[in-house]
Every structure is written in C-alpha cells, then in structure tokens.
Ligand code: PXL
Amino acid sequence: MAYNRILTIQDISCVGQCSLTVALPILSASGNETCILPSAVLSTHTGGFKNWHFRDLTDDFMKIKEHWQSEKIDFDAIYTGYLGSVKQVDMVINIINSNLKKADALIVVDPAMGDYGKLYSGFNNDFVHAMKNLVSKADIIIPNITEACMLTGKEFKEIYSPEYVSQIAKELILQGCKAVVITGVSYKKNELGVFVYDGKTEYYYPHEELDRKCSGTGDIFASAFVGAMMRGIDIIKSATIAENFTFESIKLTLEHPAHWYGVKFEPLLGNYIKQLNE
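What is the structure of this single chain, taken in the form predicted alone?
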C-alpha cells in the first residue's frame, strides 16, 4: 500500500466535528500521512453555538508555504475545504501552482460556500467567481447540489431530473476539472445520494434520506472520499465508500438526540478502514 502525504486546507472548529477535526482523523485512518494548513481557528463551528471566538489565519498562509519550500516539503495530494475569503482562495491557488505540489499530485476541491439554494453568510458573487478559478485547478471537485448550481450559473431547483444534474456535471467539467462528485442529490422523496461523473461515465448511488440535518457531513464525505482515492481506489468505489460511511455515521447520531452539534463518526472509523481493505 502506498503511503502518501496529503495536505488539507480548511478551518479548525475546535469543538463541533467538522472541518479539520473531521479531516485529520479520517485521512489518518485511511493510512495516509495527513498535514494541515488551517485557514482559521474557531472555538466552535457557527451552526447553533453562540458567542464563538474566531481568529483569521490568512496572514500566516504564505509564511507557512515559504517555510515548507525551504524544507523541500511536497505533497501527493492537496484537498481544500472551507475557505473564508477571496484572498484565501487566491493563496490556495498560489500553493497549488507552486512546487509544494508533486507533478502527479491529486487536487480535490470541496467548494464549500452554500447549501439549500443560498450562499453561506459572508459570501458574495466575488467569492463564487474566485471559487470558479480554484475549481479550474482541481482534478476532482465535490460540490453539493447548491454549490454545483452556483458554479455553473444554473437555477437552483428543489425538484429536478437526472438530466438536470447530468447537464450541471458536464458544465463543471468544462470549467477545467477532470471529474465531479455531487452530494445531496435527490430524484425522489425520502431518497438522497451522490452523483459521479468522470467525463465519460455517470453513476448515481442513492440511499434512504434520514430525518436529520447535521453539521460536518460534507467534511466527513469529502475526507473519506479523498482517503479512499489515495489508497488507489477508483472514483466510483471511493464515492460509494464515503457515502456509506457518512450515512452510517448520521444514522448512529440519530440514536443520541443530545448530540445535536455534529456527527458521531469516530465509532465507525473501523468500518471505514475495513471497507478500504476489501
């Protein structure tokens, strides 16, 4: 088994089971060396907690990059999650274009910027434009259906056909990425799934839609997906493994109503590792 060095760039929510506190354990469980570049530090995530503390780390990006370059450190994969500003997106593009990225490195972008048809608070069209530039540098992008619409300028619909999703995926490929994995896709009531398009083959993997909206599910999926890909698993199986792991984690969390702030994925990491080895 190859032992790869993955760099993941996103924020740290110290409590809340999202972003780097999700990515680091899942990527490590996949058997890969995991390095981090935190975009910000938050005492908790912002979904339901009050009076949280926030520190922006934008000014540290280039200093960290320069130190890594002086040490001749490079990466087999770069995976980006939530980025807080246009400036951070531009800096990530700078890193991807540098010698920190090995020639054959896998670039995966989770364009975290919206859900349920709306941008996250603090983002605007300038951020969407910046994210389009970052997406063009990626091998694989992992938007949810809202973000896929924003990146293509398509009207967001709550009810849509497989042809609608297929067209969006094809338009995303035209923006420069090699493959698209769209999460949160639903063609009928009580069903939710993931759609994969690699420029040739379309694949949809559905499951039961659970009655629970949880913070961090996108981070769990993306991290499990990247971990599988870096084990040499093909894109369709990687997406299936990540979707199963995310679904089972949410299902477990449903048994614990007091655990409202995140997803209890940790008890199922053994299952994830088992799927990677099958």
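Write the structure block of the form predicted in complex with the named molecule for the protein whose form predicted alone appears above.
There are no partners or other molecules in what follows, just the one chain.
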C-alpha cells in the first residue's frame, strides 16, 4: 500500500471545521503520514463568526523550513489551502522551490480565497494576483467555480454552459498547472458536481444539489482528494471518492440545522477509508 509523507500548509481555525482541523484527520485517515505548516491561528474561521482572534505565523515559516532542511526532511506531496497574505503565498512558493520537495513530489494548490462569486473577507486583488503565481507552479489545482473565474479574470456567472467551464479549465492549464479539478460546478437546477480536466480528458461527476452552504466543504473535498491521490488512485477516481465523501457529509449535517458553521464529516471517515480500499 502506498504510504507517503504529505506536507499541508494552511491555517488552524481552532473552531469551525475547516483548514487544518479537517485536513489532518482526513489525510491521516487516508493512510498517509501528515505533516503541517500552520499559516496562522484563528479562534474561528471567518465565514459567519465575528471578531475572531488572528495570529499570523508568517515570521515562523522560514525558521521551520530551515530546521526541516537541517534535519534533511522532505515531502512526497505539498498541499496548500487557505493562506492569510501575499507574503505567505510568496513563502509557499519559496518552499515549493526548495529541497523540502522531493524531485517527483505532487504539488496540489487549493486557491482558497472565495466562494459564491465573492472574495473571502480580508482578501483583495493583490492576493488574487499572488495566487495566480502559486497556481502556475502546481501539478493539480482545486478551485471552486468562483476561484476558477477569479484566476482567469472571467466574470462569475450563476448560469453557464459546459463549454464555459471547459474554456476556463483550458486557460488554467495554459497558466502552468497540469490538471484542474473545479468544484461546485452546476449546469442544471438541483444538480452540482466536480469537473476534472487533466489536459486530455474532461470528466464531470454530478449529484443532487443540497440546500446547504457552509465553510470547510472545499477543504473536506481537497483533503479527501489529496489523500486518495497519495494512495496511488487516479485523478478521476480520487475526485469521485472526494465528491462522494463531501456530499454524504453535507447530507448528514442537514439533519442538524444548529450545526451551521461546518460540516459533520467525522462519522463518515470510515466510509472514506472503505472507498480508498475498494
């Protein structure tokens, strides 16, 4: 069984079921070794809570990197999520270009910066510009449809055709990545799915649209996807497994309306592990 060492770089939102509190358990459940580089510590995520406490860890990045280098630590995959500033994005690029990355390591970037047509609170156009630079260094990028539009300078639309999405994916490949996985793609009412383009084949995997929008769904998908890829599963099957896991987790959360701030993925980790082993 493939067993790889993954480095994931994103924030710790202490409460809110997103970023590292999602990535660590899911990547560990995938059967891979998970190492973390926390970009910031927040008391909660920024999607609905107010007056959160935020500690930026940018100044610690290079010290952690240098220590790892002195210990000759390197990684089979680097997977990035929510990053708090342009400076952090630049530091991540520095890490990707260093010997912390094994020669054949997989670089996966989730350009977590917006949803539903809008940038997340605290981000601006300079951040989008920096993120464009980071995605050009990735093997696989996992934007949602909002982020895919921002990265290609396209207008965000509520209604669009398969050709529109195909065009965006092709433009993203031209920017430098090798494959694109776009989440939250919908061509029909009550239908939502994931679109995969690896530079040759296009694939769309839809399911019923659930009436629930909340933070962390992109992180659940991306973590489950990276875990599957690092078990040696191909990109289409990895995207399908991640989509099924995310969908079932949101469905479970719907039964608990008071759980507004995140997605109850933990009870379904066993199903995720089973799918990886099928």
